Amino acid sequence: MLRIGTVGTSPITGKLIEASKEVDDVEVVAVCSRTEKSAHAFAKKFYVERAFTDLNQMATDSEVDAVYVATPNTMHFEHVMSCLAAGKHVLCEKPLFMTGEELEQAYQEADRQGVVLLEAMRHIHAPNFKNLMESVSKVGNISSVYLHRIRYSSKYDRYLAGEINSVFSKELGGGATRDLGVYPLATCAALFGEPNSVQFTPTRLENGVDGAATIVLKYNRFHCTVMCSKISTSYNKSEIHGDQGTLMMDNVAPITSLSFTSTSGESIDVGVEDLLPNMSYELITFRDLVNRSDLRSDSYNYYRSVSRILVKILEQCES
């Protein structure tokens, strides 16, 4: 049994607990919270028997063997490296971290114990995800990708309304392309690996950090274009192009509908339905790393490796 402690309060910290539910061996007993008051009821309000206050108490704890790190992104290294130094394995929310300084120190400090370090990017773990990786070789040589994420925050009301919540906070390391972003971002990272160079265009708000944004990666023969915004929403579908024909999904995260259309008109679904809520599968994926306890293994690389182009593309929008 993988016994998973959190961090953070958040409604992607209770989504994960129930995930959590849906997956063998993997049981939630401790949550982790700034204060009492709010420990307990989180605790409470998911059953969860155990609530702490001192993320480090929690990381020593020996009734717990992993952490899931959902704190704003800018306090993510600091608590990873914590529960890194206590040796326990750490399932972090995306994106990881905010520079790739950090993310390989945490690695050779991850290496060092023992532990996996896994970023949280739920939809690569999905089966339609691995069904998109299979088809993408239906359209031929791709011609341009378009990618998006475009959901309108109810942060936003709140941030039009004075106040700074952390996902419109820079100093905290929120912003459209951190929040939503990643998700295409990953995708392209995944798919095609690291871009030849980034093209960041911000939708800047007033203080500074962005609401809406356009990135183009650029790769040998085509470019992606990935949009983001939480100021906005948008109802199109995410495409990838070639001569052979044209992917189409619903979403990038998590993609529930998955469809090929061959440049003669012919349409077939090559997506499936999840059988889980979508966070059971990076949960699962979390799981068998761990209880495999092999830390060089393709897939465990694979997983850093986009991890690693991934912080590498943030880095070059920040720049």
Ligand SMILES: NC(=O)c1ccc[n+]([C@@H]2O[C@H](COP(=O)([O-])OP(=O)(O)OC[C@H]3O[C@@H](n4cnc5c(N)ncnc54)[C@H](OP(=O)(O)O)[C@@H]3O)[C@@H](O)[C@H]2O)c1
Given for the second form:
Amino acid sequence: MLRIGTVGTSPITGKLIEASKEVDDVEVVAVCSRTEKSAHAFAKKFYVERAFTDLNQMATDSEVDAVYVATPNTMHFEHVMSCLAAGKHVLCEKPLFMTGEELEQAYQEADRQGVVLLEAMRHIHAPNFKNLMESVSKVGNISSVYLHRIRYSSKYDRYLAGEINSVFSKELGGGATRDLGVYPLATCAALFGEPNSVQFTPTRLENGVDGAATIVLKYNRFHCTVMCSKISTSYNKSEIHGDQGTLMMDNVAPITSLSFTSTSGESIDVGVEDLLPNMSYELITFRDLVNRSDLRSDSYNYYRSVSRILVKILEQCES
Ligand SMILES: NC(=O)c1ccc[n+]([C@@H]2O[C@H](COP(=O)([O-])OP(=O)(O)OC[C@H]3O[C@@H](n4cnc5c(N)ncnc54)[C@H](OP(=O)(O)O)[C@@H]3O)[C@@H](O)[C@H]2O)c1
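Alt. form predicted in complex with the named molecule, vs. the form predicted on its own above:
Below is the entire complex, every chain and molecule, led by the chain shown above.
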């Protein structure tokens, strides 16, 4: 059994705890919050046995094997490093870190401790992402890619009303690119590897944070146009175009429908329905990487390479 402690008590941690109930050999055994009151309330709400207010205490507890970190983006490095230093495996929310330097330092520490550090990029672990990877060749020679995550956030209303929240805070590493753009950008990194160059065009809010952005990734033979926004909504599909046809997905994260239409107009479904909550799949990957205890495995290297490419892209975006 992989015994997990969680850090942060926002809705996403609740979803992770619910998702863990669908995964064999994984159990959330502890939660950590900065205040006693919210630690206990959160533990009670999700039927978790133990509540901590000190991350170091939870990370050094012998009954905790791994930690899920879901705090504001600029806090990830400090929180992850203290868990790794205590010899715990870490699953940390996207985007893993603010800089490539932090990423390399954390991988070094994870390797030194012999533990797994995985970015919680939920959509790339789900069955439809595998289907997407396997179906890309159907389009033939790729000519262009258009992926987006454009969804109006109620937190924008709160930002406009003067509330400070991490998603719209530069200091806490927020902005549309780091919050939503990371999903299509990780898709590009996972499918096509490192781009030759990155062009970033943000729509900035008054406080300097990007409320929306268009990012063009240039590869040798095609460009990927990635759009993201927290201040507007898109009803379009995301697409990969080629000389044999087009792959279409309703949504990038999670992909809930995936189809291919050939240049002659015939369409087939190439997706499946998720049987588990989207976050269960990243937990399955995390559990398997921990259980395999092979820090040189191809799959671990692959996920690390996706995180490395993503952090490089984000650094170039200067969001
Ligand atoms: N996978 C997904 O679908 C998904 C969805 C949403 C967010 N996320 C990611 O999850 C992470 C958290 O995002 P969020 O919107 O939930 O953030 P948030 O609400 O601002 O903060 C999350 C939690 O972190 C703790 N926290 C807040 N400020 C802190 C600080 N200054 N220092 C230490 N702890 C602090 C709080 O818990 P306590 O008050 O209990 O300490 C809070 O509940 C981000 O990395 C985000 O990208 C992922």
